[in-house]
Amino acid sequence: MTLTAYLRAGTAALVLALGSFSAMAGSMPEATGEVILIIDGALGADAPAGGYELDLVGLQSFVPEEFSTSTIWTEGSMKFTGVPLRDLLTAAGAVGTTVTAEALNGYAVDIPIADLDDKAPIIAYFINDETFSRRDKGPLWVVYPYDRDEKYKSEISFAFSIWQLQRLTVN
């Protein structure tokens, strides 16, 4: 490998690392389009008074996680793409022990932050590489890789799999 190739590889690795670091270091993108998610509650001192408002572009600025899985609400396996919930909470400076996920219809669940994995659940913004409407459980859905591990095939994971997500409140 030539020196130029090493430098290109090193630069690419640095860009990826810095991109991941910015999402983990407490920086949150500002919404410039339609707000589809609010993160509020027990957040770091740098958080705005009303919490953070995110649009689709802001969510897509995080390093995405994607997996294919079947669900009890859909037919067949589907590909889900989104942001790991842990990454969002870390970037927002969450200092609580639970996060209340609230849907557009008022349904809400309290998810223990300590139970979050690095890559699951995700806040899915794409199903099969496309956005999805409120009619189809969108625009955001808390999804676990149910087929990846038996621990995700539980009533608890199913209860936490809230669709039409609109707000995350850290408690």
Given for the second form:
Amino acid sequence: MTLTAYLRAGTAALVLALGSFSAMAGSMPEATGEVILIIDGALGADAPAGGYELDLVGLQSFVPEEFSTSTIWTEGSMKFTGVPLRDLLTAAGAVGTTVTAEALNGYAVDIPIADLDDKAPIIAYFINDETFSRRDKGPLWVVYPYDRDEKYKSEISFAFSIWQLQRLTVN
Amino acid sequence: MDNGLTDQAVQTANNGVIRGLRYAAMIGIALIVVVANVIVFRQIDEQMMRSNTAETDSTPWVLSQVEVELLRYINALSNVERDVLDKDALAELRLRFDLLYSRTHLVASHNKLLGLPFTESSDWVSIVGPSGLIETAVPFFDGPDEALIPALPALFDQAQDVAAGIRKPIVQSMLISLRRLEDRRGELRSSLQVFSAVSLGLLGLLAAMMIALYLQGKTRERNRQELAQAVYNLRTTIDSSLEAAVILDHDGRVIGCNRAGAEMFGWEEGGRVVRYFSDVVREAKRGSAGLVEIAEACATVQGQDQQRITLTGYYQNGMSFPLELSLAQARSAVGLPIAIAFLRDISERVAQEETLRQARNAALQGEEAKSRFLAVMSHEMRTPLNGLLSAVELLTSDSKLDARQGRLVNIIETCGQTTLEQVNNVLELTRLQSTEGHSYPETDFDTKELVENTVAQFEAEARKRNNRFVIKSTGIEAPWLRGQRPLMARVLRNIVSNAVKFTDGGVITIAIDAQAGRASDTCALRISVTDTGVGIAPADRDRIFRAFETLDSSYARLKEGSGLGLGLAKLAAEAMGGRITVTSREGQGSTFALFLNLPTGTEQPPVEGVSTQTKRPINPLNVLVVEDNPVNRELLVELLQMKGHTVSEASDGAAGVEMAMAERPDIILMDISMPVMDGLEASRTIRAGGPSADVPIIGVTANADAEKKARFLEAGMTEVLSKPVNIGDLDRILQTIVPSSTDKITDLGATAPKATAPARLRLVIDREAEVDRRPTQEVQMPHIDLPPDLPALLDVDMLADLEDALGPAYMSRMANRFVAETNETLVAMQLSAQEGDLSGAAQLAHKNAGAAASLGLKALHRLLVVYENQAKAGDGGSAELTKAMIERIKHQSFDLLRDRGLTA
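So the form predicted alone is up there; where is the form predicted in complex with its partner chain?
Entire complex below, previous chain first.
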């Protein structure tokens, strides 16, 4: 492991502890770096007018969910790390029934909130412990643990699995 | 029964096999269906899974997005100001490039998408290949804006070029992808169709099986009902049978019975108590052997009678009863041999049979008694009658009688003759009616001579009534036949006699017609006797042949008919296998015809008989008459003396021998059956040596058939004369036997014999004389002090003849009575002698002696006679010694009677 890796891990752990704290406090972390995700729509009263803007650190402040799985779009099994969508919406105080997930290319899909599991899907920000770029489905990817449960190998799950996620709109 | 059970077992086995096969087939089919279903289902599942994963479904989308992103990229390129540094437009351009990059990267890294026309096309290479759109643009986008901007026009042109070419391969690839999807759906559909077909097949099969099961169930139910009904019927039939049925296993154990069987032996119906057939049936033995024995007994003992056998059964209270059993063999359900015994209590039948038997015995005894009475009475009457007639003959031939005396004597003779004829007829009737009676020996005889002889017998009577005989003969001339001549003679005599009696001043025609019989060496003989007498009314024609029937009793009496003649003729004819018919016209006469079928006989040389008799006078002879019966002896002596012969007499064989030893007579007439020494032994003794060893001895017997005659001749007799002796026969014998002796005695021939011609002289027949004497059974006398001349203990032949004549039952009674009487008499004799009443003892002995003689107990008889004489003479001491001997002989005699089965 390189020195930078250690540093990064240390920072992540620190941020994680802080994020956890802030998440538990019911407030969303404020973005300090590049905003990679916007949550807007029907949110709690505390939400800012334009919705929440999250950067990577902000996302990392949530309790991460990790799993390894293959996907129909990639070769081989990969390890995904991210925030469960449900946790994120809860933290954002979402009050709607669906959430519209929109990708960078404009692709959008409505996900019924009731269909969300506790730990799936996640909004993955690491693949194999590293961030991934826009050129490679990054920076955020809604992923299900397809290998863990057959039910995730469905057309709906595949449709919900959008990459290059940039916005979540609760409605 | 056997076959039925076996068939049933076989059928049951067959049913089992069929059922097993059916089950196996059903299970097999079900397995095949299940496996097929599993296979098809798995296939469908796999296809569904493939469909679920929707790997390829997104292919058209992914491909089209490449084009979309390319166009957006181009659009973004065209939106960037060439001269102004527009940060937002550049950021937008960078985003579009990244998204395009991402798309192409997705396609390139996706194996499934490779191989499509698009990814194979040069346009694709112009995007992702070396010096392609991406590779060319990446350094610029990775660099700062300042470096990027100048490259934009070139990038724009390149993108434009690529965009112009990729549309076509993308559409082609999309079509192919769609076709693949179409194919996969087709596969899925056909799999589903197979699945449906298989499922439908399975459903059909299930339906068929259900129908089969339903039908099978119905059939089984019907069979079960039929079986139940059959069992019920069988059960009812067996149970309601009055005959007890008991089922036995191979060990003779009772394993079942019907109601009657349960009742018969007091068993609980259907009870399962282990019991053996041998507990209730005496002849049954425990174990398999017992059953086999019963079965064998059934098969062999009465094989002809439905295999029924009589056994002894026991009721529950121990009473035994006769049981009729029939046994059927079968096999049990498990194949062991069993037997079904059908039993019937036949006590009632046995009792009935016993009653019938007793009734029959009683009837037979009555019949026997009647026959014996007739026979004895006839015998007892014939003997004195013979004496009477003989005496009358002698009186008429030898006495000067005045007219009145002559008439009276004639009446006596006529009445005597009639009575004798009656008696003879009764005897003959009895003889013919008894089953064993009519057994005369068969001899060859000349039919015509027989007829002529018969006619000759009635010549005198016919002449009295002014009747005339005519004899006609047709067919075979002078036929010789073989048959029972006495019966033939009896038939002829009776019908000729009948014709003579009922015809006055007429003609009696006797027609002989002999033709060859149907069988070879036989002759169909017809002898008819036609008279011109009073005739017989049609209504009476059947009656006349019945015994003791007379048409008109008053008339019959006048005509001296016993009413037996024609009945006897009929019986005699039937005894010969022939028949008699009668035709008659009242007032004109009757015809009696005898029909017979007899074997032809061979012609016999003419017998020296009356016909050959010479008329020359007979020289007086010295004749010794040995005859124990005083009347017979006297009559014979009288007859001989009438002929001018000198006669000396002996009263028994021994005396005769003595006299023959003392003086040689010219001829000896010897009775056969005599006390002390019989005629045969006397003859032997005389022949043994002495002065009379070669003197002709003529046996005189009442019963001289060929066999007996041979024995008499063997004993040394010269000739045999039959009783009653007539003068003609006697003359012939005397002339032929002693011709050589005539010269010697011419001097004595003073008086010429009075030829009272064919008058028949009867001699009194001694009853004892009728008994044929065979060599007597010699019984060893155990004591030396018995008199040496003591005769044999028992005259076996005499006793046998008595038994024949009187029947064993009668003889048995007689013997038993004799035993009892003898015992009593001997005690009484002893008492009388002790009291000094010797004459009383003599009388007792006399009586007992007669009884002993009548049974042929000769030794006992002799000793009793000796005792009688000694007692009469007052010689008590000798009598006492004799008495001791009597006791000894008595026991031996009784033993003999017992040995013969006459006494217990």
